[in-house]
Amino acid sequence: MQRARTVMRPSAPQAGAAYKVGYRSDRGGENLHLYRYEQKVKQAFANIELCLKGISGFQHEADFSRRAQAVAREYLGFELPDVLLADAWIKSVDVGQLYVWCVFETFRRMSDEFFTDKPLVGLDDENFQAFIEKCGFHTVDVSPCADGRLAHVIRYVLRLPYKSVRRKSYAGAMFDIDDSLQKWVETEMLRYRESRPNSVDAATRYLKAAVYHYSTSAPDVEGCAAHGSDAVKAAEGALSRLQAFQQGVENSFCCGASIDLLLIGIDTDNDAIRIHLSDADGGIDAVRYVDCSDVYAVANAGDTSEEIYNVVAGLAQTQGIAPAEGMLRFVAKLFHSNMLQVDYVREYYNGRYEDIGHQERFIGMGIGFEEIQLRNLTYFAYLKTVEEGARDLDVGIKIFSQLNVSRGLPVPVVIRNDYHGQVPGARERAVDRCHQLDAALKHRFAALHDKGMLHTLLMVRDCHADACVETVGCSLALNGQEKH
């Protein structure tokens, strides 16, 4: 048996050293499918700098505009705004504006493809609700850290259906308790009035999970910035929010027993998870957990869910923890899925990502972004007002000050508000919120905005109709026209 572990800062292992067992059964090539999608999207963003570097090399030569457009079509698949190229013979091309425009256009195209082609819909997604109800839950609500290295936590790391799991990200996984309370009330009302997702008399609970992160190879540098790269503080901070949420439900509605909690840690070097299991009384310890490396070491390649369940139950027992059977079955599924992700990183990234630090391409702020399911693509700041999300935004701007501003590139920010189209006036209110957030953001970071180092794209989406995004504003006003 494995002895109990505590949340420590371990020395960096060799790539994949903790996982010595052969590959799991890959469920019909899911890893290859996910890898191809990831590479397609990330290469589209990587091509932006390759394209602009090429264009910059001949910007003062004859026939610049025609040649630049040819390069753009080759690298990006679309043309650049003529107005940004027209005066290259007089002055240098504004590469910063071109860069931001390309980021926005690439995201818009990626988003349209996501909602039109649905590349990340899984074959077993429709069975997920039945599975969680069998485990004793009716809703799964996940709050990861806003760090872009956790943006793929739902569809990749945990292999859960993104449409069936609520995800809202916050810096340090310090989620908004009031927002979660509101969602809990909404969920229970739907159960009471419409028996969705199941009837209110069903013996199921609302599962709230928080996801923090750490880095085994660079624990003092590449951990969670919101917690000073301290894994213990990150776990304790996320746990404190979970407990406050549960207490809030209990104090307000006298039904705290309808809430179950789950604390998950992710090693951003290789996507391996650790899960802090609750005991029989529902309590969670921030320094006791079952680690995927332990499950992987005990399990055999191709193990069934039942065998993984027995492994996890045995590891929990060594720590003196006896979770409910339903929770164990749910957690066993997470570990089974995460072992596929560990194999994914082993096969395609030699056991550890090269970009163990921040490499996000833009900041996403507001409400929405269902289509962002990829690692290190976007830094999230879910918020309704800039004031309430100031902490998350400050962390994001700090990250992009190093990624972009230090190199002379502006910070691209996509402001988004999804709305329910069946509600009268919902679209108009969503558009207004975008403009309010835009003004507040530029006021808070006026120094960057005034220097042209902060640009925004404003978008809304009717999530009730599962529609594509709609652009409603952009700070890149070209010839008096907002071109996105």
The other form holds:
There are 2 protein chains.
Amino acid sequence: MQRARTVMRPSAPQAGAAYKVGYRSDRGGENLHLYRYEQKVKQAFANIELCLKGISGFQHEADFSRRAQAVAREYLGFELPDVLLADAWIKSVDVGQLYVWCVFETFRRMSDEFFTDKPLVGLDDENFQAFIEKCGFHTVDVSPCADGRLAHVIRYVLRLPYKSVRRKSYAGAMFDIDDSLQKWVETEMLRYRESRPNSVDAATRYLKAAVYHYSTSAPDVEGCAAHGSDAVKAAEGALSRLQAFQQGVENSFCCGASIDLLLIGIDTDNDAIRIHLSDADGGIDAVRYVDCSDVYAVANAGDTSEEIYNVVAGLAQTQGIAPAEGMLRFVAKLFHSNMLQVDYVREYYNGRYEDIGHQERFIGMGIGFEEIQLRNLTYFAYLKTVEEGARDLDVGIKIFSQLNVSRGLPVPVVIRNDYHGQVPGARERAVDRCHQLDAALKHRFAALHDKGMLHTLLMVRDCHADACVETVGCSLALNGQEKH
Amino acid sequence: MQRARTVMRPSAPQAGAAYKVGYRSDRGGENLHLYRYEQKVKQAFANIELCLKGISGFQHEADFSRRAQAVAREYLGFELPDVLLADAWIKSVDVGQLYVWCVFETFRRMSDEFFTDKPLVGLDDENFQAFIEKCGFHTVDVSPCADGRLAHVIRYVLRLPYKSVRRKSYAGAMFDIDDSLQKWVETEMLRYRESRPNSVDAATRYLKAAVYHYSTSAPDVEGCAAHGSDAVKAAEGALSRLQAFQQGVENSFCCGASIDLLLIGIDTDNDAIRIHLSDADGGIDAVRYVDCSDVYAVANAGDTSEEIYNVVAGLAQTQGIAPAEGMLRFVAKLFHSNMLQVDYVREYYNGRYEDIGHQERFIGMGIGFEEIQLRNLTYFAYLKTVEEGARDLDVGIKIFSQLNVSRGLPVPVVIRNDYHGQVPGARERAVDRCHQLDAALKHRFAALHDKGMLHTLLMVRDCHADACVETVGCSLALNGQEKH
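For comparison with the form predicted on its own, would you give the structure of this protein in the form predicted in complex with another copy of the chain?
Everything in the complex follows now, all chains and molecules, and the chain you saw is the first one.
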């Protein structure tokens, strides 16, 4: 039903028109499955405002609490904390607190469902490791921009298995070199020590990808805030980090240690990607790339992987790029997947998202958030401390100042720390870190917090046990009633 | 000359009397060499107050600047910034700023000399790696308390080569488990990949030691502030971290991965250690240990390593502890070294330091400080962010509020980030991190900073190149004149 609302709008722009209509059949019904999941979750968040708007309208009437709960059950599927309704007859109902409470509760429910039902596990996920090893890689590590319009890059835009791909988001895709070096070291150690994911005898490398973004319909406004909406600067910035990481590995370790690199750009209007392919000698250019629209234009219906591979190889050649065979095979798969996503946007969003700008519902900060695989739901900053992640948080708060605070709604922030439950004290340290981040966040944005315009939900998760999240704190003071 | 001042004081307590007089000859003159270095550096810092006291006395007299510079040259060996002297005739000379400037300059000179002349390289340093490998270890990682009275633990108290032993200080020796796990991973990776420091075929393990402290003469006052001056709590706290680290390694990695542990206590009155030996099964007890004074009492003049080994083995046996042979050999060496240090304190400080309480000259924070190997000179907090190291810094600022602020002198803080120059951009990131720490520190202690009672010197160092430190910022505004 939701689909009709969006797709049928006659005035929607026809940005997808350049693509052949109906090119790719939705084999296995994956697009429909992904769309239903996306709609369900996003509608749950969208219903919050509809619900509260309704409730606000009769807040001074008799029998308010009972009626409000009935409306909440109908729109949201859960009841509101009585304590937030009880005093509405004295002073106005605190819509801001109700709003934040509902966002947190909706996220908690969505998260629980994600880890219990695993709705985004792909049919082909278990073959992924064997595939990348054939391509010459043992690990794929992706750093997208923290922008919520890229939050679906792993599972939707590139159709990669979210459990097998490392994702750490940073504003402007300007990832932390030292954090990446540390991950590389850990990865290689496990290969040597435990042959995980494969043995060092295999001639595979660590692949690091950075994902920047731009908007073709509003390039100067809706591009990457961290790079002043300049697509070339965004590409150059991400590329400089990739190169520094590669050189860091090469200079710090002997015996030919290196990694492979990939620079990817996303048009946030329609999810089409461009890939800056590394040459056989590893060189990447910020302005030479293969665009999905070109692959789409040349490839034919029913093409095999081999045929798409040949199309991409041909396009690379016209750019004067001759990537290694394995890299080309991997990239061909990404284009193949991305064509499905382009179709997805064409079919369900008429070729261009209506929300080409920011429409995130909350900020996520910390370590974790495997369950966040949807577009424009979360501004996510991967960070260990507010001190280090300050710039990323500043961007996030700026976005939400426009989205929420300007209308009188608080900024909901979910603070998260996933931990490895097999390490003694890890849970306690994760909880402590949540509280540390909470205090630092409120300190940094004290003016917002003092006005009640910043609220936090603190969560931890034992990722070793693949458990559900556990709520360990919340800024909403509900006198012990119906706490998250 | 300095020695006479301390040793000959007839009223000094005879805490060392329990030790046999003249037991151990100072073979190779190491104690004398170490003492001369210690005196030279500490006197340089002590001279600052003497010098400024003198200068303050004639600040309103004619020809003040010229006379002040003459006094500074005589006491300190360098001149003061003219800008801090020029306006003394208008308002009083700012002794606080002069003091901080002199502390920073003295440290800078001491640091340069350390990296240029390498005064604390030991004669036997190059044989250390072979020795620990014989004992069954490939890496020795020590976390002492951040307290300045333990800052000499590596080179003086235990006589270990400071370049070969990892040292990361934390208040109460409550080291960061995740930081240690990361270091373990890196160490094992290098063994596999580059056979550094030895190959994984060698049956050696990573040895993690934690060092807590207490004061026998003033146990309730001069013990560890982080553990309320309770020696048992300090031992238990450090032990709990050691055990968590060990279990973290065991639970995170398969194939019998583990580490060895050592818990060491130091009497900060006289530098005598006690070692809580791990049993053959790795178990350590917070209240069972071998004390250096017992080893000292039993061992005979001219004992060989083998004989000391037997003494320690016998003492361990009376405690019901039967450590592995290699561990016992390593510990016997530590006791051997510590007996030299006990003699050092007996000979040069009459068996007990006069400054049994805090007398640090500055706070060091960040990553690095290889040149800090002297007692009671620096309160050192190893940290990546103020946010994570907040508790350690709170302890440090509290100490300096007593030492300095109560007398009207500012707290000098040296912010340091060592970096690996072979990684592209590493220097720039280290500089950025210095500024980040600087801002966060001033923010956390805003009241002190606003009163001019907190000053910082920002330094980085390329540890890969074994270079001297480089000053990249200072809170003293000298209008570009004679900046650090």
